[in-house]
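What follows is a single chain, given as structure tokens, in the form predicted alone.
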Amino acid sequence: MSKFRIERAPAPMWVRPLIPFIAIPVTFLLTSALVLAAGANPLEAYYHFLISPLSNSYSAIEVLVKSTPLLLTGAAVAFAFNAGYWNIGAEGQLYAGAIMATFIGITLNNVSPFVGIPAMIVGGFVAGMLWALVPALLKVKLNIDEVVTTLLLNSVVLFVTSFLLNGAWRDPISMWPQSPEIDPGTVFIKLIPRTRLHLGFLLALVVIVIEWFVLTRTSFGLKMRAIGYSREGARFAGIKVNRTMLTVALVSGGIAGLAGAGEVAGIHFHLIDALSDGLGYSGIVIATLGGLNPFGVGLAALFVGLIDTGAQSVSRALGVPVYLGDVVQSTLLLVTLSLFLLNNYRIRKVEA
């Protein structure tokens, strides 16, 4: 009599890069039931998700616009995860960067773009670092779980944002909870005239390349990956684990802060409560889908940006809820994580 047994047996290395490409059709297959329940044809819906946004130059550029903060939050999460530091606080760090960028933008008056734009970039990065500092110190000094602390701080910064927008920064004329407009000299330049594609996209690509170089071509990147594989093994090899993890946490927070600065300086030109709409959490999906590889993260961010743009196209064309895009993203994360887990096991037939 034959029986089947599940045993731990990692799949060949060439299988791992294929997981995201397997996860995408599996996700679309699973979510087809929801599309049918909404009264739409799944094939038609996924045409609007994946093809329609690329059918004209305006919507194709919008894909890049939506991908810009995702590139940065995905890179931030991937950088931390590579070192085994589970930063779930990219959302809060993004808002910290946005708050600092807003402060700089409304404080500077009639400033040159050659001064204002670098100030926004540096300010956003530093603010993200500072917001990441407390959970990082709690981790390296007291070994407090960073998943909990970074996640809780996301709510704290939202309350800080609300406090500012309903207090000192509230629009005195309309009484609407939004900050004053930032100075024109601090606004990111447009990469393509009469579009929303701004300098932040180019900045995000630079961050992706630098992150790849650090991870694969520097001794610091080697130390990071060693810690990610085995913290105790890295410590035994003489790596200063706590110092390295602290640096990684701060850089990760800084990258997420850049995303917030970009949203203020490139898209909204003022601070609002709904600035992010979960961009930091989407970074976790993107980092996972990209296999924590910076270039994989770039492709994943572009894909999720396509899904976000396509969700609006689907909603207009077929009348399904625009939130279907969020459902697809969430399902994609669960499927990808499941496939990465199953990648370490196999089913073997044994004779009783």
Given for the second form:
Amino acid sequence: MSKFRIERAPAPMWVRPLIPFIAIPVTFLLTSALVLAAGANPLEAYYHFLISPLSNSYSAIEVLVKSTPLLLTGAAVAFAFNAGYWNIGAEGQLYAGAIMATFIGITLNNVSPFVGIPAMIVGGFVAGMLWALVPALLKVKLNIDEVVTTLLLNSVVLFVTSFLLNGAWRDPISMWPQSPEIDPGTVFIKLIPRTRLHLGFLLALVVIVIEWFVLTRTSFGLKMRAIGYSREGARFAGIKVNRTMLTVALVSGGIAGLAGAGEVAGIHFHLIDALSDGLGYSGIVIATLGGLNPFGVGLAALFVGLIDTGAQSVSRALGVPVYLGDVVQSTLLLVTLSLFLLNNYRIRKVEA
Amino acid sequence: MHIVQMRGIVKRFGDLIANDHVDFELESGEIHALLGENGAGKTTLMRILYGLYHADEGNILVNDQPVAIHTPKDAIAAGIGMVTQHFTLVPTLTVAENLALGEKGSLTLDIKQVERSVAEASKRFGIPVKPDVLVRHLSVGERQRVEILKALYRNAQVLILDEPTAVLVPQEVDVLFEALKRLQYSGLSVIFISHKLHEVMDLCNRITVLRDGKAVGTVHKNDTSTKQLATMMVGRESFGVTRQEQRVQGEVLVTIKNMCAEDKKGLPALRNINLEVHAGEILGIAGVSGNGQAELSAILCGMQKPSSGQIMVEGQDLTGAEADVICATGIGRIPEDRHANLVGELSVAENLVLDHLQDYVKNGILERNKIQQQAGKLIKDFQIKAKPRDRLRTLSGGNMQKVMLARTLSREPRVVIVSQPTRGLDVGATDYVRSQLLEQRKRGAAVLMISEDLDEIIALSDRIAVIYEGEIVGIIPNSEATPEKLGLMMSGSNIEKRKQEKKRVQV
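Given the form predicted alone above, what does the protein look like in the form predicted together with its partner chain?
Up next: the whole complex, starting with the chain shown before.
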């Protein structure tokens, strides 16, 4: 007679990529209670969440639009996490990029797109880096926990945004707390006419590919992964841990800054308070769901973009709150993280 | 009468056998030492007795009755208490509150009443503690007293102490020993885990020595000596590796001058170390574990900074150099802890080139074919049982050590720093590693080898330096070295004798 026993041992390699796919149905089971409480049929709700956004080309493109900043914040977080630098500040770095892009956009006047667009991209990246600099230095020089510092700086940049929008940049005509519009020469070009899909999406795909290349094909990537897996082991092998980590933190901030620049230059054309509303935090969810692998991050970002679009569709069709989308997203993260425990177990057949 | 009997205890962690059919008997009212090197299986055995681990085989009898101990709760019910190396007190609670934790009872807690009974117990057992003081205001020694009182308060008949003196200063050790002897007269049985010989001889009635997970033997204090104990602890069967006597005496490659260092707790770990290593020799550092070897190795590998002194390697001042600097000089380093100093989640191939990546990179891009080829070559040359793409953590300890050796020695370093090269390895791997080290000596490298295995030291070293409590207490050539002589030096007997003479003079 043989029976099965669960042992604490590393699971086979193929378990890990499966986990997010197991997580999705579990999440939907768990959240159905809420859907029921909101007075809707869960099956119908999930049809609207997952299928209906893809049923026509307009909303399918809208999924890509929603995914654009998520691809970037996800890539930013995943890059840092690969080196064991826990950057929780993508939200703030995104706003820093957006502020810089807005500054460039309202300062330049009648500029050629060949100057304006690169200026927005570089400006957003640099601003994100600068916002990531202080926590990175604190971490490297004084070993101050970056989770706390990057997280707290997120609220600081929101206040800076409010300060600008209620002060120097307040729209002089409408008096709304929003900045004046950016110069047309700094607006990202549309990838598909008469849609909202803009250059930022292409930029995000390029970032994902470059990130994959850096992580898997360069010595810098190998060094940062070594640090992420074992700081002591990397240090012993003569890798300059602090310098590498500092570079990673800055690049991560820069990528998040790009997301902010993209939202200003491609979607809103001015700075608003609610520019992001958690895109940076979603980046953490996406990086985790994607297993910190850039292509995994790409898929996860598209999936979260789908849920975000779907949330609006559910809300319109069934009258449930649009926040249900956030609940599904957060639950998905918790379920995925819990399921990563499966990685530590292995089912073995034992002869009794 | 035996209060505790452990019979045929086997405990495996994966491939490692931590306890290999260990028999252990504790007589009522004795203080019994469990002596052995780090990793000999002492703590594992006692964790099994206290219900923190489960034995794979074997059984436990308390007062001649078989008992099933699944959790510490069962152990406490059987009258067994344990003070672990890491205290389990809540610093923000008072002493009395800590003792009340885990007690069964009603929902309400009359803390005044608990304080009274703690004060009463403190008096009865002769262990002075103040019940109403917050634990975080107590010194380490006082916390240990609280831990002991906690065990006694729960009616422990058997008290297990895991390396209790490791955290204490000498005066506190004296106080502890007095208290333990007093408790012994009132009928308590004590199991004292230690690797310090003179403490064991001071305190204990009987001594059981563990080595490589096996019980080597149990002796009465009156029938033994520190010398015999040292030999029992560290001896291991010799293998087929032989060192050729003749060699070329080369120039001095490594000079360590007046080096001092502190351990993680800030206590002195190394005192005035002076060493020279010549080209073409193996200098062995012998000693019982915990006498400063870990710090010496960490400093020479660039993972820790000395507090004073100087390190010169081939004319270059490397005092306090970081690991990346040491690595760039090409010094070969094979550390004690392979798990911490390799990267388990990376592949074997990646680990094999990680410390000299610059040779496998063109314009910042990894030359992946070259890395795979190099890995294939090293795997063949060093007989590593793995494929280049395997994750390192899936390898056995012996194969991990071979990866470390391959990475280090394939670069033909002029200076090799190696610590516990064969700990935890099987016979075959041990032989292989030792022959590789002799190969380095033949090649003309200066090898500094730290080892707690006496046979290894004698088999490989040209000269042997003995370290005791952070000091080099003597350096002798291999021709003068015998296990007995080294054992005596390692037990610090020269020094202890000197100290006692000093005391006598002062009296």
